[in-house]
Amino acid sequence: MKQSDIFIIGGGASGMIAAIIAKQNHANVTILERNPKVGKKILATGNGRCNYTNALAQTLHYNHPEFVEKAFSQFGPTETLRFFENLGIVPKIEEQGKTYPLSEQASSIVDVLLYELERLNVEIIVEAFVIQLIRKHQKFIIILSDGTQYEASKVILCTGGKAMPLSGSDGMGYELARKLGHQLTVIFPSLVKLTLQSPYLKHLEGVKFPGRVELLYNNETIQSEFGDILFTKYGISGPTILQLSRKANESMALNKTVIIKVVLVTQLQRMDVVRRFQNAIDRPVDFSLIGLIHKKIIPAILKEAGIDKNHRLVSEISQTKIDKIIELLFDWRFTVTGSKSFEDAQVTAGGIKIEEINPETMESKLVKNLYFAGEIIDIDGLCGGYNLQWAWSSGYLAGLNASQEG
């Protein structure tokens, strides 16, 4: 039976840069992984071009700041970006504190922390899929789904959550914490597209534009976003939606039901455009709206206004009808009814619980020598390359803490 001092399960962001501090002080480290692979999750981030950190982010961008602290305190964006220099990666950040590499490929963050574990001599086993972790005689078992076993001192447990499941995140990880003793939160997708209840997506299908969204529940706005909106098939998409996404999902599972806002119109004020239609009422109705929302948008505001011919004079409707078509310019209401899956997911909200961790070390307060890192924890944060550090950072508390004496 292979032993080390310090198995990691996953080779993922967090595995990865576990394995390299622990080697650095000296550990004798092994990590498994189920894919073919080292870093197939991070080939996908930022669209190809992999949004590694983000330079201006702060533990208040997390679901839990106060847990986050402690880690970034130790290992936060400034050192993240050192770490990464010294291995080669030139930081390009955009704007909000977007960070990548100036190749803009992901797979530069892959070569140079692969490099930089062979260069350490880690020992990687792909194709490791653990099925079984057990504690027995202050060691642990790991066994593999092809019946190998390794015995190991200490083990982190990098296994991320449920998002990406082709990446080789299905949730396993859970499972191996929970036969340990640890207990989970509630399990969602995060920054993920939101499904609408409307009977116009199948035409608003594949509209973009720049708006604001609110997410609210009881008539009051619970997070609101600025930027690009695209209708789907099915609902709604874009950066913002992504923002909004955990917060709804967060809700619906509480039972609550959510309202999605879109403001169509953001650089007028109410009353430019109750002049832009008191100058129109000779024109179609429908081509007063033309140059001020997108085309393919003014069917569907008209009929939610209650005007079945779009062709009508402006002098022709009512004024109660002009000032709900003006309503919904600035307050056009959707209900939420979910979201996509963990398959379209970027990023899995909840996990093991924070309480059940030192935020200082990232072990296991109930079983010793054990650790977490990365997604697994019930930690994740804002869409822009904040997920990403909290495996940097989480990931360098595991790796430096179990590679200590003891």
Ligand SMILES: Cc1cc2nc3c(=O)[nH]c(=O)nc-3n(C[C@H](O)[C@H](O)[C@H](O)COP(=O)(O)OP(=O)(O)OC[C@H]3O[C@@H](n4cnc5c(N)ncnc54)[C@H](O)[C@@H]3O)c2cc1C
Given for the second form:
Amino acid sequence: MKQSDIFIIGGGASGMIAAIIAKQNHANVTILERNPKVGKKILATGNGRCNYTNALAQTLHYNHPEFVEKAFSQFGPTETLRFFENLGIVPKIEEQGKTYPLSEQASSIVDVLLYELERLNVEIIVEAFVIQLIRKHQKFIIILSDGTQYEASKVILCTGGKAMPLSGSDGMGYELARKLGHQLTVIFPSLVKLTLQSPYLKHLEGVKFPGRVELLYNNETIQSEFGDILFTKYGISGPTILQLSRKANESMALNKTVIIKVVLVTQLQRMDVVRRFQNAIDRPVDFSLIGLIHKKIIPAILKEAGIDKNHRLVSEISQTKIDKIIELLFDWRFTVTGSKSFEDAQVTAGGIKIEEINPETMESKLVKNLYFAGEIIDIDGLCGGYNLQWAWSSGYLAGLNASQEG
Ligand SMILES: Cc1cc2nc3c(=O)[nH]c(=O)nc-3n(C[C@H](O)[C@H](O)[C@H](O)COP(=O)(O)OP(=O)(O)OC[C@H]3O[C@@H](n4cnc5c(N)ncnc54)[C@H](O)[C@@H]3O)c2cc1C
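Same protein, different state: after the form predicted on its own, show the form predicted together with this ligand.
Now the full complex is given, and it begins with the chain already shown.
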């Protein structure tokens, strides 16, 4: 049976950095990765550009800011930028601090991590699917699906969550941790498209426009985002919606009905639009909206306002219906019925309970010499480099502390 000081289960973002840091600290490190290659999910990040950190990241944009703060104070975005610059990555910082490699290729991130792992002679065993992790006489026995067994003094679980299971992270790590006594919170997809109840979606599919979206519960706004909005055949998407999706899914998990309010007109005041209609009484009502909102949305707005003949002149439409059109331009509501599944999600909300993990070291409070890093932990953040940053921060801490004597 092969023995190594530290076995890292999962060769994704957190596993690779943990291995580099542990090996730099002279530990004997082996990565076990179920895929034929490490870093598969990283290649899909940031639309292939890898938004690998957020230079302006704030811990309040994570679900447990105080837990993340402990990791950031040791290895946050500044240290991450420096770490990757040392490996050769020149950062390209875009709006709101979103940071990409200057090459704009996610493969650059995988390439430099892999180069460093190879330079340090970290052993990487691929096509190694871990199905059991057993504690025996102060050691760990790791069993693969083909029956191969390894013995480890320390283990870092970096198996990710359940988002994009095709990348290899399908929730298996939760089971490994559970069998060692750890508990899992409720988990659900986050940074994911939402499904809506609406008769108009078939006609609106593919319509993209800038606007504001608000998530409402009990008629109160619980989150508001400005930016691109995209209607799809099942519901709504775009960066604004991804940012709202965590709160939407969290509320629905508590059986709360949530509403998406779309604000189509954000650059004009209501009075400006009222005047626009007053000046357009001799025009067809559908034409009166041209130039104000996306053309493909006009029939849906008119129908929602109770107008069935789109070419009728504004002067022939009742004031109540005109008022309804104006209201819809500033407040168009849809009931959220759910979200797309983990297959379509960028991140998993929920995971191994943070109360069971030491935030200074990432070591389990229940099982000595067991560490966690990355998405497997109940930490997730906004879209914009936050989730990879968590993988780097927690991976750094786990690698550093697992490589200490004792
Ligand atoms: C489409 C998409 C785009 C994204 N874009 C961004 C972005 O631009 N910026 C950002 O910050 N975040 C982004 N994310 C989120 C980010 O990629 C993840 O949060 C991050 O990769 C998590 O790192 P991890 O190491 O915890 O897990 P992963 O990267 O998922 O790695 C886990 C690894 O463990 C392996 N594994 C799992 N189980 C086993 C097992 N039993 N045995 C052996 N190996 C196992 C898997 O094969 C995988 O390689 C995106 C996610 C997706 C899906």
